[in-house]
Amino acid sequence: MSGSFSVQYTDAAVVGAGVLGCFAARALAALDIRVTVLEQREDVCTGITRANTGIIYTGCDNRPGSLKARMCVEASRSFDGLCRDLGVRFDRCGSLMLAFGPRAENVLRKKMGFGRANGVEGLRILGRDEVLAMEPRISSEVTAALYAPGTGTIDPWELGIAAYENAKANGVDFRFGQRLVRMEREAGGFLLETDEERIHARTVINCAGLSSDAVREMLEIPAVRIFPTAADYIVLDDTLRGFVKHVIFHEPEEKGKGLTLVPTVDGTLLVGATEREVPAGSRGGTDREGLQALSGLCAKVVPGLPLSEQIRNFSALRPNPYHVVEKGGVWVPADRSVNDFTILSEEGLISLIGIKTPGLGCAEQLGRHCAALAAGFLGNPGPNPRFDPMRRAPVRLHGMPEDARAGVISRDPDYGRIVCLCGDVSLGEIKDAVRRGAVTLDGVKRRTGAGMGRCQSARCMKAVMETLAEGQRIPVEDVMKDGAGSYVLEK
């Protein structure tokens, strides 16, 4: 190995800075140890953190007795407190799972049974008239619904970024642009080699998302592998705020994936999500047939939904884990996809592989679980006496009372200059996002919402780019949209 590498020493290394890695880091920060996070991208939460609908589930979808069920119920009950600590918006709006016939009604009854066995409170099966009284824009063909008042929605990026900021404030060392290329065991722990440095760690938590199976297999034979699927989503403008008041799940009468409608905390309406196989060599992108399928489901479930209010559509990859077996020198799926959380722990290497729904809502519980395993390998160190679970939320002008808004502007006039008209985002908010770690246009967008509105950054891009350039002391031509090489201006 090259002698030009810098050498670092840490007690616990976390590989991957998505929402799971950030919460694992936050949980480790509560211990009196050194913690380092390696992330190959330039920012946090750039991977599969975005591949979800931002729903915080109650636990009625999970089989009783499973780790998922236990964590999901615990997470749902404690989520208000977590969001208060981290300064994250959370709307416990409740959900309706709709049935349009006897097959779906049977599914609803099964899920209510799961929920009650898991200790979920407030579940009820509603008849057609009750459903339409709560959501009059639902198709009158609806026959029943499972009402779960504890369901809520958040912004996935907001949650992950908050965990990152809190972990960093508590001493966690985040190292960006560090792609793990090799890992080996050594006396007392592990040697991790990235493109730029070597890190000696006593324990490793592998939260590498779609690459988590490959990271584990640097040291272990395959056990669980990820076979990604793709999902398509449609975002409708905030002019439709209040069109539906609850998260809407559609349980189809025929087998297949139904529709989900999510009234987001930003006021937009998220429509999703399809599930489709990823062709070999595919570079992603939305699927025309998938988007058409979503439109067809909307016409069936909410026939008056004006899809003309669409402001964007997007696709994302989601992890789909399978146990694997070797056949003829090739590792192939052994059975159906793994339904419970997969946490593999081997002599100090702790791997989260293919964590999918409800992984977002359970991120804090998963992080604490992994930190407890890591603490065992480290000899159960004591608590960090300086650990502070609280995080100061950034100023968000949109929706702020006028007197409070005026006070903010009087202290910093940059908050009086609105840069993103669609989202009511000020220059002060954008500058604060850059100070907090945004280094790309999408990094600013994820933190402030600038560029997410109807014009999709057509009016605010120039000002955001100039602010990023100034904050990083680089030419504006070097500002990137989202990751290495994604330059906006021709160089």
The other form holds:
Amino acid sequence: MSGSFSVQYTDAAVVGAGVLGCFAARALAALDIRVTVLEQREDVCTGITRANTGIIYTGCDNRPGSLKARMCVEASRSFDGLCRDLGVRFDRCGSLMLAFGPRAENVLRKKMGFGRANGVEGLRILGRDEVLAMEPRISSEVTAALYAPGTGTIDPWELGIAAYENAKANGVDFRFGQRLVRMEREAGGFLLETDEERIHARTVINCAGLSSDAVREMLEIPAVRIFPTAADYIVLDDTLRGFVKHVIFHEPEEKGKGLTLVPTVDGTLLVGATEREVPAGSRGGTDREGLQALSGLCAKVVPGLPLSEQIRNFSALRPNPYHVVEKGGVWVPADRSVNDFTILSEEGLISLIGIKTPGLGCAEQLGRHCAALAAGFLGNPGPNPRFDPMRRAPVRLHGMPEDARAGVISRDPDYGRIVCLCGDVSLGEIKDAVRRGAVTLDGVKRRTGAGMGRCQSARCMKAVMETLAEGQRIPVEDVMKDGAGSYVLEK
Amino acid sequence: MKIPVTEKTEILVIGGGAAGMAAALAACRNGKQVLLVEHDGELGGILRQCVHRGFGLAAFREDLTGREYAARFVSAVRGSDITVRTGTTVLSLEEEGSGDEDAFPCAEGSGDEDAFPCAEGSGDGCISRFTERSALLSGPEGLYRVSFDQCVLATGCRERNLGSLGLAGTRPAGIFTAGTAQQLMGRGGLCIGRRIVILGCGDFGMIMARQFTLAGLEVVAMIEKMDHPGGLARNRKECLEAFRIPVILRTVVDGILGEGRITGVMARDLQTGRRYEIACDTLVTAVGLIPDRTLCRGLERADGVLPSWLHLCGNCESVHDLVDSVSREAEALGRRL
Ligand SMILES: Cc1cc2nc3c(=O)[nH]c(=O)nc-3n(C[C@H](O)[C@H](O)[C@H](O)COP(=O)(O)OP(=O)(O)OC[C@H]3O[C@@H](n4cnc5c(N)ncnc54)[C@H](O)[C@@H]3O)c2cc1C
Ligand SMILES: Cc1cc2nc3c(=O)[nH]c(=O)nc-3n(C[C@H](O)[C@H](O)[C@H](O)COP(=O)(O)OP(=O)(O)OC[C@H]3O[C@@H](n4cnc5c(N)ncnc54)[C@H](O)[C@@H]3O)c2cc1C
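Instead of the form predicted on its own shown above, give the structure for the form predicted together with its partner chain, please.
Now the full complex is given, and it begins with the chain already shown.
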């Protein structure tokens, strides 16, 4: 058995290729070291990174002095530059946090205080009339709002994929389909085992998302564990573009989850998010009551919102971290969930455990933080002289100026062949996504938007499958929708 | 920057299905210059994937398959003066200028005022005389703008899908709209699954139930929320009864089960409220067609009325059960242009 293992040596092994693993890899690539990423799935950004709210926060939600506050403010300030380097769409549309009564107004004032202390600029508390002038579709029951002009939105996977491509271009070795199953310390570092590979690494950066606690516990005794809860979301068609212009947070007057509305960079409107218990080990799925709760909240906050325009709903898992203590042989939560980012650095094993909001926005900061810790263990290696932080972004025809688009097609006629009518996505873009690493229908969807619109791939599925099959030289029957077992056709 | 108009036509027909072809042929016979644009690589539209019979009983007094029916029109189009662009998509339609001098197209060139006829009954008087209508096309030849006098929108319809129904559950593989299933099976000869639940018992669902059965796949059940199957009597007889398809009435699907591939659906009996699982490896939705008028967006006047130069026909105008009436209506429209 061990004879069939392939053996690798690397300086830094990153476990997990979500947005955090990809940014950790990118930051490590700036050092003159070998970097290897192990990802159990077939592609990047299939975990928490694929399903979240996609908001880039300003830092007014975080307690002053916390790591979250520091990183979030820094991330917000540098986000335009990051997106320029990586060729990622970012819309700094601003946000309004709505109050419908005194309790919520108190929350607004508290956040305003946090924001000021954290150095967030432009925050203002608005009265009812001002709110309604900015967002006339909000219920007139609104009493006040906290306006944060710096809030923005992105497609979360677009950011993660960009970091992946840039890390890869800078020499990082991404190994897909490699699930870390065993890890041990050895002289000079660690031995990592997947079903196919053995990797000797001097340091390990654990970015395994929902499994980050389990990965850490391959070596350490439990300290922080993840107890996931689920979230439900509804996506509304881009016919509603402009329905609200800002990210809307509704701070409920009663205890419980509020509503968030996000005008996405794709023009759709994202409605989220519930919070509910899930059985251990669940991979999710939306919940009937959860979806009903969302529509109930919409009726209160934005009464005219036509939920009939929904094109999809999806669920997410929140990786809630808790300190744990042993009680009769089981590890149980010791207190309320850990509030700040949990970064554990244990003799060369660096773990990001249960990174929740604003982990997406702070991905670059978290990645750099991990790389700095890793560099310490590696004896502070010099910089990678060939490191280039700029990514050559893929062509995205939709929204491109006409003359530029005409130029693209004249160089490659495949960009003239529209495949996805809803998203205005061409054959050229789909072929390019496959060249860049998409291996499934969902991988193409995340990279190009094909199949994400109102017809939900009804019209383009066949063409995308054929392009995937051709690009990978596999029979079309082998094309998967998503991960293992998600075969689209029967043989 | 916007690209300029590089081509002119009298009639632009968007969509090369039954409706677009019939309208284009009639307009062409009427002496008009016609440009027919089809997104797909070939003409025929939805007919191309219809391998069953039942087409042309009124128009040709023959029982043809969809493909055979389409073929008659395709060869007529190919033998005509119609300019055909397949693999080409109309991205947007626009109308520019409104009496302002820069947009006065008749001022130069031929001076042929008939090329920009005054809109009749549009209520906006001669303003429309000065407007230029154009379409942005994308095809292998490039991105280009075509101006036209009249436009026939024959873009057909799209299928309602699971996403719009708001069902709870996971999002596994193995869920198709009837049209996608038909496309994969008919045009590619591919197999979409073995044990199929069909949601919606209208014409499309019934035809697919028959097609699945004939292909050796098992239709576990058709689920219909009404208390009787919808659609044409002919389809109830020739599909449901002839192939003994199990139909579960007054029932909806309200949940999806399975992770990699779908393993079942949760059915809910609307009368008793009982929820139960039906095992399957494939779910096909046939829950309705929606006229695809995406290109009309932004063109509606304040009162919601479309400009008088824009004509809808076929399934894009309203969903038609019979192709013969699509062809007939489109032809009448084409003659009037
Ligand atoms: C509901 C929700 C809403 C959110 N909204 C926002 C927001 O609006 N703004 C914001 O800034 N942040 C938000 N966040 C937080 C943000 O999404 C996360 O912090 C971030 O996506 C976490 O990324 P990750 O890389 O840790 O996780 P993941 O994307 O889950 O990546 C972990 C990867 O590790 C792999 N892996 C796991 N175990 C192994 C193993 N043994 N071997 C190999 N690979 C393994 C997994 O396959 C996966 O690809 C939200 C989070 C949630 C849950
Ligand atoms: C499953 C099924 C079974 C049927 N069975 C029968 C039957 O047995 N007997 C019968 O008489 N009738 C039947 N019908 C009805 C009949 O076939 C249809 O009503 C008719 O074919 C519709 O024609 P159409 O031209 O309106 O639309 P379509 O055939 O859908 O054509 C629209 C065309 O427009 C193109 N298009 C869309 N957007 C653009 C764009 N932006 N740019 C360029 N091109 C675009 C599309 O690619 C498509 O080719 C059936 C229909 C279905 C769906």
